[in-house]
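The chain below stands alone and is given in structure tokens; this is the form predicted on its own.
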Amino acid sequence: MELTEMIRSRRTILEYKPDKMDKDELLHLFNTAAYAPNHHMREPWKLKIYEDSARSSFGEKVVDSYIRLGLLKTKQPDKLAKARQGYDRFFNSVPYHILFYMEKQDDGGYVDDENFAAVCAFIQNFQLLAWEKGIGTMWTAKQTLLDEIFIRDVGLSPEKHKLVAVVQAGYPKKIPEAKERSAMGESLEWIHTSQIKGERAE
């Protein structure tokens, strides 16, 4: 597959086979998704990937920080028990859930900014390189990565680690069809030498 073809056809994954991925080639995604541009060669990324049972001690945790952030409509306790259910089925319907974090090094400064940047580029492709492989992916990012007591209850440090995303991972039982893209005329503006000076924004 081109990589023209792979860009436009990617597709985010809400449902998938329960059949697992071999985890040679899951490193091997890995350590080529590695080669995104990262500034100094700091190689950012981290990964928590949860399977098996773990992933439903993963999800009650997403599920505790819902709660705690107000994310779900409800508060009362046989609708609670119902939404639980409802995640736990979600989360043990697909093969991996994969934590992507960094750890902080200027507390919110550029040096995280250029991290943050890194990793994101780091996940997109791992998802580039999965899809080619058939494999299907979805990236999630809500306000539960800045939840601290979630960051705490998944083992890292609300102080010395940034989450940024979790991708779910795993060969699609559907794939969505495509939505287009706008086009970029409105989105970009080319600024030519004779305009730099004296420009400031309004």
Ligand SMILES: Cc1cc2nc3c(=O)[nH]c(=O)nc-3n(C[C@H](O)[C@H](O)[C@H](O)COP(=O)(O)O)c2cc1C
Given for the second form:
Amino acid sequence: MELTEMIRSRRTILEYKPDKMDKDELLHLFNTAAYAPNHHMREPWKLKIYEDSARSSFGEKVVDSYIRLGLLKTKQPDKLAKARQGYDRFFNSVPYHILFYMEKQDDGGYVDDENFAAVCAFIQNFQLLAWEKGIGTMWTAKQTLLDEIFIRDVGLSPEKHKLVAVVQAGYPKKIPEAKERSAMGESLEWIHTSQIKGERAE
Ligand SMILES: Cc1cc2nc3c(=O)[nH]c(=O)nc-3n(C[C@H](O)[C@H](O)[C@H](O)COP(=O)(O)O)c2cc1C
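Okay, that's the form predicted on its own, but what's the structure of the form predicted together with this ligand?
What follows is the whole complex; the chain from before opens it.
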């Protein structure tokens, strides 16, 4: 597949087949994704990959966080129990859940921003490389990634680590329709040399 076709045809996949991908193939994709740009070759990406029975316990931690943060609409115990069952089914229906994180270096300063950007570049490389091999992904990033209890629950430290994303990966059961993008003409401006002076916004 050509790169243009790969970028345009990739979809966020919500439903997966149960089949697991070959681990060597996955490792190969990660090794290629690591050619993402990253300043000073810090290679800040770190991954935890949840599979098999670890998916349920990871899913439980995610749902605990959703409840803590008030992200679920209901507070009724029976409805919460049903929601938990639904999430458990979802977490077990996806072969791999990949938690991307990084070590903090300057407590939210520009180095951390650079590293965060590099991890995002890695993730998109991975999504496209996976798509080329017929593997679907879903990039998720909710407030949970900032939840200090959740960060500890996954064995990390809010002081030392920043969570970047959870990405689901597996062979797609259903490929959603394309979501068209807006034409870029509205979102960009060409700046001519004559316009450079007096540009500072109020
Ligand atoms: C930072 C980030 C967070 C996202 N979070 C979610 C999410 O929580 N749930 C979800 O279904 N998709 C999530 N997505 C995927 C987007 O919804 C998806 O890319 C968008 O709808 C366009 O669809 P497409 O990827 O199929 O083109 C996220 C994507 C990014 C980059």
